[in-house]
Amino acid sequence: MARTTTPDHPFSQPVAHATTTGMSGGGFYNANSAAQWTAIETILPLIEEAIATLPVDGTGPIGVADYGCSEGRNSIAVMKHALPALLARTERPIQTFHSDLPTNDFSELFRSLRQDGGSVFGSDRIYSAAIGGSMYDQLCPPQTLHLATTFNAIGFLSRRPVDKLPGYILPNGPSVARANGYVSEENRRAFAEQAKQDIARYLAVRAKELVPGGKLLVEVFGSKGPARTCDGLYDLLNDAVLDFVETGDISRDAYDCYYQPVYMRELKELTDPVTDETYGAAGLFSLDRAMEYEIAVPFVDRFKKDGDLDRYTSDYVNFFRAFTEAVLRAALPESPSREDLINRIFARAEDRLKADPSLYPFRYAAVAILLTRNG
C-alpha cells in the first residue's frame, strides 16, 4: 500500500509538551478518518447541551475553539452541527479557533474555511482562525472562550514519561488474544500517572481561557470494559515492526526507545482530575455528563457485509497509519532510506492483516465529559 510520503518539512522539529509532530498531512488523516468522527458524532447531542446554557450575554465576540483540529475535516464537521443553534441564541459576532501543533499541516483546514471566499459556515457573523501550538499550553487570552472541545487528541500525552518501552510500543499493552509483547506494571503505572497529570494540566489552561459558565467538551479514544481502541491495531503494527527488527533493518535499540506516546484511558482516569485535589485542578470546573460508549467502524462493518480483503486491509492499515506515522518516522535514524522503510513496515501490517484478519479484530470505544466553569 505504498503512498507517496514528503520528507519532513523544516517546522517538524519537537514542540514544547508535545509528543507527535501531528497526524499525516496532505489530505491522508482527512481521507482516513471516518471511524473517529462515528465517535464524536455520536456525543454531538452533549455539544447541544451545552449550546443551550451558554452565557451569551455581553458584548463582543463569543469564542468557540476545537482543540486537536489536524487537517479540519472533523473539526469543521463539529462547527457546522454547533454553529446553528449559537446563532439563534445570539447577535453578537462568532470567532472560531481551530488549534493543533505548529508542526501541523493547516494547507486543507484553510482551504476548506474560507471556500468561494466566504466562511465555510454560512454567515458573516462568523469569523474563523488557526493557532499553533500545544493543547497543554494556553493559546487564547484569558476569559475569551465560551465554548471548548477536543475530540481525541489528548490521547497523546505531553511527555514521555519513560525513555524505553523494550516489550511492546504501546503503554497498554497487546491484546490479551494477541499476547505479542509485555509492559511492565511499574511502566504502566508512569504512563497511567502521567495521563492523569495532562488532563489535569489541560483543564488548568482551559479554566483560564474560558468564561465563568462557559463549557468544556472532552472526548477520547479509551477503554469500556473488554473493548480497548489500542487493540488489534497496535498488535498489527508491533508485529509488522518486529518483522524489520528481525531482519535488522531496525535495531533493537530502536525498537526499545519507540512506543506510541498514547494512553488508553478509562472514563474514570478522565474524570479523577476534575474532582480529585491531588493533580491540581479539582474546583475549576463541574462535571456535567460522563460517559463511556463502543461505536461501530465503518471499515470494520464495510468488510463484514462485503468481505473485500483487499479493501479492509487498506483501510485498517491507512486508518492507523495516519495517527502513528510520525511518531514511528520520529523513531527510526535518519537516513536516505527512512522513508522507504516506513512505506514498507506499513505494507508489511497490510500483509500481515490479510494473511489472518482474525489476529488483528478493532473494536473502538471512547470516553467523553462535558464541564462547565466554575466560578
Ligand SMILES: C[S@@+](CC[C@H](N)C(=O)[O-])C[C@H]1O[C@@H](n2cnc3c(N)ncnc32)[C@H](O)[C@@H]1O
Contents of the next structure:
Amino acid sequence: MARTTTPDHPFSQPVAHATTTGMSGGGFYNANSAAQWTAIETILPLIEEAIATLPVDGTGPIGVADYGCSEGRNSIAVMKHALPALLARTERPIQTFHSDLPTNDFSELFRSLRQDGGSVFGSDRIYSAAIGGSMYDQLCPPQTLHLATTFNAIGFLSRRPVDKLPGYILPNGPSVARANGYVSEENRRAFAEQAKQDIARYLAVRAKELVPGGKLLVEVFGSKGPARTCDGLYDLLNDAVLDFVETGDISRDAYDCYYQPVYMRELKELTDPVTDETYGAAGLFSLDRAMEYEIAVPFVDRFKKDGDLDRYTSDYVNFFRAFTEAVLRAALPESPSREDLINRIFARAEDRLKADPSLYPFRYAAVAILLTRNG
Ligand SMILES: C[S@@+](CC[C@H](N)C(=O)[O-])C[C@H]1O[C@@H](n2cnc3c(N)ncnc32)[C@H](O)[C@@H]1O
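One more: the block was the form predicted on its own; return the form predicted together with the ligand.
Time for the whole complex; same chain goes first.
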C-alpha cells in the first residue's frame, strides 16, 4: 500500500513519557503490521489462559484494555479472539479500551469499532472506547480493569536516556555480521537500565488499574539468543541515513543526536522488574508465564517462496517505515524539503536492499510474560 499520511504532520514532537508520536498513520501501520500480528498470534494461548482464570464475580463492567493499540487492526483482532470466551464466563457487560499516545492516528480504530452500528466484537454486551495517553501513566480509574495487554509496544522507551548516540541509530547496536557502527558500553547500560525502569513503571501504574487477581499480559519484540529483532532492519536504515550524511543532506550533528528510542529486551530484562526490589515494583504481580520465541516473518517467508525481490524490498521497508518514520522526522530539522528527504531515505533503503538482500537478513524474536495482580 502507498503511504498516505498527511504532509503537515501536526504532531511532530512526543508528549510526556513518550519518545515517539506514534506509527505512520492513514492506514499505513495497519497495512504493514502482519509480522506484529504473527507475534501476537503465537501467544494467543496465553490470552486464553488469562481469560479462563480472570476473576469475574461482582457487578458492573469487566474492563479489558490494550496499551499501544496503534491504528487498531491487531488490537481488535486479538480481542475478537479473546472476548467470546469471556462472554461465556460472565453475564456482566464488557468494556474494551484501546489506548495509545494522544498523537497516535486513531481514525482507523474509530472507523472499525462500530462500523455497522453494532460492536465489531459482535455482542451488544461489549462497549468500546479509546484512550489517548502514555502507557507509562495511569489511564484508568483504580481497580476497574480485569485484563490489560500490550503487544509490540513497550520496546518504545518512556524517555531518551542519552542525548546522543553517535555511532549507530539503535541502542542495541548493529548486527555482528554487518558491524556498521558502534554503541559504547556506557550507553548500552543506560538504555538497559531505562528499559527496566520502564517495565517497573508500567507494572506500577497497571497495578493501580487492575482488580486483585486481574491479569497483565506483556509481549514485545526483543531477542532470543542470536535472533534479535533489530538486526538487518536497523542496519539498513542506518546505512540509508548515513548515505545522506555523506551527501550533506543530513548534518553529522543531526545524525549523532538521532536514534530510535527503542530497546530490544532479553526475557530476563522483562522479568527482572517483576521481582527485583531495586525497581520499585516487586511484589505487585506474580509471574504466571514467561516466554521467548521467534516467529516466521511473513514477508521473509513469501520471498523465500516466490523470489519476488521488488515485493520483498517494498514489504520489508514499509514494515519498518511504519514504526521508525515519526522518530526520524522529529530528528530532522523542519524545512520545506524534509518530507522529500524522508521519502528519499526510505527509497534509498529499498535500493540498498535490492542491491544485496543478503546484507540485511531479518528475524523477529519476542518475549512475553503473563502476570497476576497480587492482593
Ligand atoms: C509497533 S506499534 C504496536 C501496535 C500494536 N500493538 C501491534 O502489535 O500491532 C507500537 C505502538 O506503541 C505506541 N507507543 C509507543 N510509546 C508509547 C507510550 N509511551 N504510551 C503508549 N503507547 C506508546 C506507538 O504509538 C505505537 O502505536
